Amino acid sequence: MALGVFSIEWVEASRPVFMMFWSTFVGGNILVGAMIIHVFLGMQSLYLRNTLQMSSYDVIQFASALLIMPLLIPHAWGIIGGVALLNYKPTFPLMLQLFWIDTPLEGLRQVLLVVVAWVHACIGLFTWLKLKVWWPRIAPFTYPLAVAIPVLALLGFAEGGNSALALLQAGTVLPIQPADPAVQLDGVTFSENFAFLTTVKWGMLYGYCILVAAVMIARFIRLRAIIGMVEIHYQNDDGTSKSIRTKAGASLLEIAIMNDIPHANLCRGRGRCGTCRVLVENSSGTISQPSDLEQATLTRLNCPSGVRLACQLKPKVGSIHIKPLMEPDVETKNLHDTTTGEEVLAQ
């Protein structure tokens, strides 16, 4: 769409190139599979979350994740159904006329979809990339691209809209529907097919809302079923200590967030950076073994026995004495030695 800055003809000429693979059976199924997996992982993350208290980054990523499907479903189903049932060829000139002239609210939804999906993707990518030793070297080039790509796409969309409006003023309008909606295609009228498309679209939207509500209810039931209390005793380097008594079930990092205790977590609880690690000095309850993800991070950092990741360790009923090993204000630039590339926080 960014090519629309130059002309709508450029955009249309590039469409077969960019859509070549994704229009195939394999490419289409990859897109559908990726969407289903993404929704499943998002619902799983929502179900397993023990607190909705989050950092500003997590709030934005969480909200954008929930918004993507309601914004994407009308677009994806409109293209698929339009081709299959309404005999449309989804060219850019036709879509721009649809978004700018016939149904401008759909055009606004398209803009929101681009912004929301791009913000969601960038937060996830940058959370992962900033932990890499080579990230500081490419960041100055990547940040401008992260802004320029969606801006150019939206500028192209706006310029394409101007072209569509110019065609309207010139009296040249592409036919969105046949002159007689009662004309039949494979024995079914255009109006009937359009009504069916609309019904299916709203069915998918309602189904998605029901899915989110069901996951939230299941999460509530899961949290209500957890019984027992746990006492967390924090021991600081300066000799001070702090104790918290709370309901069991949450991770040490989630407990810290819920109780406004500063705690390092550069990867925001993904188990990748290791900055949230703590030394478990003793515990009256059973401590589960590290997962494969946690163990991989602990091994990479050469952590001794007794060190665990606060974002992964969920203490059982009883008491646990821990000592945070990283300062809460640790920054990404402190993760690696700039000369050797080694993780300087490894212990």
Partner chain sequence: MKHVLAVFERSIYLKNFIAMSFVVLFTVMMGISAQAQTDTSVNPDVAAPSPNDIREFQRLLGDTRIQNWLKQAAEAEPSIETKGSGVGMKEQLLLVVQKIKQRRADLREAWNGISLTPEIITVIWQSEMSDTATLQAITYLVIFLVVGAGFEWLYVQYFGQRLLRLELQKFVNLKRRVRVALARAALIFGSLFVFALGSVGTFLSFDWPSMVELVVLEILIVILVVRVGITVSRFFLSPRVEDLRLVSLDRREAKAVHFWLAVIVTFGVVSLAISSVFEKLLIATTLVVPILANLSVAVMGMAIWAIVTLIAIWRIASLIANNRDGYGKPSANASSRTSARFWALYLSIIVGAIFLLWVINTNAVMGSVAIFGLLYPATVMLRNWVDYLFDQAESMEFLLEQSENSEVLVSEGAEEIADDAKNAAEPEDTTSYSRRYDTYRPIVRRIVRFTLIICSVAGLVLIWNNGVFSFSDRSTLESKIFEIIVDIIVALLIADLVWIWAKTAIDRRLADYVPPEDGHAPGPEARMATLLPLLRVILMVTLLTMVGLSVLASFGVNIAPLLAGAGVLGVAIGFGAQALVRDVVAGIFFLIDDAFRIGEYIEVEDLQGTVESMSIRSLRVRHHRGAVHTIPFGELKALTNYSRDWVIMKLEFRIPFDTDMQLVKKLVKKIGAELKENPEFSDSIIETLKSQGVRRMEEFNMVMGVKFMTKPGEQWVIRREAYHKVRDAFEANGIGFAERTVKVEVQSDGPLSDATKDAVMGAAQNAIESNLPAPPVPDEP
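Numbering follows the first chain given and starts at 1. No experiment lies behind these values; they were computed from the predicted model shown. In this text, rigid core is short for the largest set of C-alphas that superpose within 1.5 Å between two forms. First, how it differs from the form predicted together with its partner chain.
Once you line up the core between the two forms, the Cα of G42 stays within less than 2 Å of where it was.
For Q312, a C-alpha deviation of 2 angstroms or more is recorded between the two forms after rigid-core alignment.
Comparing the forms between the two forms on their rigid core, the Cα displacement of H263 reaches 2 Å or more.
Having seen the form predicted on its own, I'd like the form predicted together with its partner chain now, please.
Left out here are the partners and the other molecules; the chain alone remains.
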């Protein structure tokens, strides 16, 4: 789409190349399957979250995740259904005309979809890549790309829309004629097909909304069991200490973010990087055993017993004394420097 900055023809010419794999049967099914699995994983993590107060990155990640489906369903279904039942050929000039002239609301939706999906993908991808040894070296070159691609695509889309409008005004291109509702396609009229597509589309949208609502309700029921306050005492390296009192249920990292206490978290609470690890000095109640994920990370970092990941440890009602082990401004390059890691642990 970024090619649209230059001309619509180029875009159209490049379409088969980009779409080659995804248009095949296997490719298409992989795409849809991956999407559905992604949705359910997202729903699971929403269900397991104890608080919705998150860092700004996570808020964007979650909001974009929830928005993708409503934005994507009309598009995906429109393409699948349109090709299958209405005999549309989704070429770029046609789509541009459709999006900019005939159904501008769809155009807006498409723009939003691109933006939201791209943002969601970038956050997910970068959160994962950030922990790799080689990432700091290539990151400065990757970031501009991450901005340039959607920006150029959108500019191309806008430019394409402008030229489509110009063509329309010049009279070169006629507005798309609404297909004759009575045209028969495999024995079903166009209008019936169209009505069917619309019903299914709305059905899917409503279904998604019901799914989200159900997950939220289930989560609410689950969270009702957690009542009470927890008191957290931070002991810093420089001898200062800080205490906060807050509702129980959230993880230590989430509590720190909610209370604006700087806390290292490179992987944003996924339990992978181990930068959020803290030394639990003492606790009034029992603390839960580390999960497999957490234990794996702790083992990998050779952490002594008593060290836990703040993003995984959800303190129970009572009080807990902890000591963060990493500086809040830790960077990926420090992460792989074993000497600093060991120094921190030796304390």
